[in-house]
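Next up is one chain by itself, shown in structure tokens, the form predicted on its own.
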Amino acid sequence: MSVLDDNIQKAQGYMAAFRDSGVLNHIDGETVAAISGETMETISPVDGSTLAPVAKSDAGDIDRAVAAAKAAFPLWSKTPGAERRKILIKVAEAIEARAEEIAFTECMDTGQALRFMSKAALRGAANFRFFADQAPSAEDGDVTRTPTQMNTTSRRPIGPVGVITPWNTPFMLSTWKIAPALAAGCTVVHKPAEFSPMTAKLLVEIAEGAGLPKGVLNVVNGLGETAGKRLTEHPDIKAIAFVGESRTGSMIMKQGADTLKRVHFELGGKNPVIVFEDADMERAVDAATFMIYSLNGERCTSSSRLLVHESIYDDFTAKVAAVAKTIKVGHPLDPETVVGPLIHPVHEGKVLSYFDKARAAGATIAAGGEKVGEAGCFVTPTLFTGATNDMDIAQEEIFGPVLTAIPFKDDEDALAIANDTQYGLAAYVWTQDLDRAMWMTDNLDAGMMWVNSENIRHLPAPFGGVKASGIGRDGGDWSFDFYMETVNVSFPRAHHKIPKLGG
């Protein structure tokens, strides 16, 4: 039996429980169907087969979950941070113990390759460990003094919060939002993406098995226009953390406006990787190809625009094309696979449509540009050359293994092209010139920038974008700023003269 056959057999074992019972909601410690009894399907992007029925919830299910989160909030919010830390560390340990199950489930539900998803559970556990360690000090603030007053600041958990997560790497991204919320003392209603809901069920079961009290984390499956809309409008939900498309973020902001709901958005990107003529070409090629062709190109920080100095443009893009043509496309559970199937036929259709758009606009398809096979949602790693920044392929987030290469003349031209987009999430700069690197990073419209590097995350550092790429920052203490309210209490240090009014 091959490694792939063995992995498929293991995956079938992990998926059996989902096939038998479906992907149900988890509310107040109980696994429950939607009140209506309705279901939808989650399908395998490998062959289009049904993986499991999924609860198709509506407003009533959200109301039930919010009521559970609201009831659990007083006790959880007053649980000492040191106690919350112990529980969340146990959650991290339980995630690690079931890392293979999480990875295999994620591969089958999303199409992401095992070589990347094998690390997703460990990243999720790392998120829980990091924020668990911050829980004991999350409420701490500052003390400032005047001759007559002492002001003390502290933070309090904001209340029940809603977390809406996307279909790409859903387990890791769910922990990225849920772990700091729980560490802060908030309770959570989580609505996973309808395309990839399976590991959300695993997370809540793991968390409660590790000691998280019932009602603190609740999961409700459903569509954005029904379940999601009710969550964003619910008056008892104090904040919404959302990861997804910019257009959806705008809708959520409108839906939460009547209740003055706090929002945190991690949205789309059309991130430039800018390669100057003095760059280390081999390392830059490796970084550029890794950041667009790993994870199927389905991540917000992918380097989907390749800006290259005109003097090295032909040579550099030829090297990128050569890499793209050698990348293995295949079954996500094959250890050799780099690019698996895209998440869903709807998304595959969107990605495929850009091949015709590229040709119509006059760009060249230097590599890829094809669907692979008849079954499943497989697409070749693709490189567009001869592009200009006004083309749709340079302006719109394709969210697949598709890279658009654009030449530039000088530093000012590179900056102008890089900033000429509605997005501003990440940027990557390749140069040996320190002055140039400083000037570029001082002027790029991006929330995060890496110099001579691919995206390497540091959990204490802030994560987030500008313009249409988001609002707010995750990571380190920035996460607690979102999930907690800062309050100030003033104490007298000495008597002071109080103004008198009237007789």
Given for the second form:
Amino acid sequence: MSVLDDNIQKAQGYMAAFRDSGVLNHIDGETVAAISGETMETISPVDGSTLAPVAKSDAGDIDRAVAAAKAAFPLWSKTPGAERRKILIKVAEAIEARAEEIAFTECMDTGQALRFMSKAALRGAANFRFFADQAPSAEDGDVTRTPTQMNTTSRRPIGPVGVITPWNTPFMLSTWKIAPALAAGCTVVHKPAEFSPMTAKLLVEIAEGAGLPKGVLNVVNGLGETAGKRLTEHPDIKAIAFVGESRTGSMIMKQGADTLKRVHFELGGKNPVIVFEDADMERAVDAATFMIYSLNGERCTSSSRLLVHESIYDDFTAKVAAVAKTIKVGHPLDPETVVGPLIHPVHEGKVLSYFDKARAAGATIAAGGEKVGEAGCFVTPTLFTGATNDMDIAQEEIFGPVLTAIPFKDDEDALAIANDTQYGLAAYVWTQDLDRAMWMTDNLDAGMMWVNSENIRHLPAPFGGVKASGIGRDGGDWSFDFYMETVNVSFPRAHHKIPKLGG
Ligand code: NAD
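Could I see the form predicted together with ligand NAD next, after the form predicted on its own?
Now the full complex is given, and it begins with the chain already shown.
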């Protein structure tokens, strides 16, 4: 039996549990169907078959979950940070113990390749550990003094919060939001993406099995425009942490306006990788191809625009095309697979439409540009050359294994092209010249920049974007600032003169 056959057999075992019980909601420690009894389906991107029925919830289900999160808040928010830390470390350990099940489930539900997803559960566990360790000091603040007053700041959890996540790497992304919220003392209602809801069910079960009290984390499945919308409008939800498309972020901001919702948005990107003529070509090719063809290109920080100095453009893009043509497209559970099927036929249709748009705009398809096979949502790793930055393929987030290469003349031209987009999430700069790297990173519109490197995440560092790519930062203490309110208490240091008014 091949490794792939063996993996498929294991995955069938994991999937059977979902098929039998469905992906229901989890509210106040109980697994419950939507009040309406309605379901939708999550499908396999490998062949379009139904993986499991999923609760199709609406406003009433959200109200129930918010009530549970509100009821659990007083106890959880007053649980000492050291105690919360212990529980969250146990959650991390329990995630690690079920890493294979999480990875296989994620591959089947999203189409992401196992070679990347095998680390997703471990990264999720790392998120829990990192934020757990900060729980004991999360309330701490500063002391500032004047001759008459002593001001002490401290932080307190903001209240029950809503977490709304996308479909691309749902387990890792949801732990990024949920772990700091819980560490801060907030309770959570999580609305996972309708295309890939399975691992959210595993996470809440694992967390409660590890000792998280009931009602502290609740999961409600359903459509964005019904369940998601109600969560963003609910008066008892104090903040919304959202990861998804920029236009959804804009809708959420409007929906949350009446209740003055605090929002944290991690949105789309059209991130440039800028390769100067003095770059280490081999490393730059490896990094550029890794950042667009790993995770199916369904990655917010993907290097989806390749800006190359005109003197090395032909040579560099030929090397990228050669890599793209040798990448294995296949079953997500095959350990050799780099690019698995895209999440859903609807998304596949969107990605395929850019192959026609590229041709119509006059760009060249130097690699890929095709659907693979009849069944499933497989597309070839693709490179467009001869593109200009005004084309749709250079401006719109394709969110697939599709790279658009554009030549530039000099540093000013590279910067102008890089910044000529509505987005500003990440940028990658390849040069041996320190002054040039400094000038570029000082002037690029991006929340995160890497010099001579692919994206390497460091949890204490801030993660987030500028312009249409987001509001707020994750990581380090930035996460706690979002999930907590800073309050100031002023004490008198001495009797001071208080103004007397009137008689
Ligand atoms: P999406 O915006 O369509 O959906 C994300 C979530 O929002 C889903 O759970 C959906 O049900 C919900 N939603 C939709 N409409 C809603 C509404 N009116 N009110 C409340 N909730 C609503 O995004 P997607 O297609 O699932 O994910 C892909 C997008 O996510 C890409 O743009 C990608 O760049 C972005 N993303 C960003 C980051 C980041 O860190 N910046 C990370 C991963 C993905």
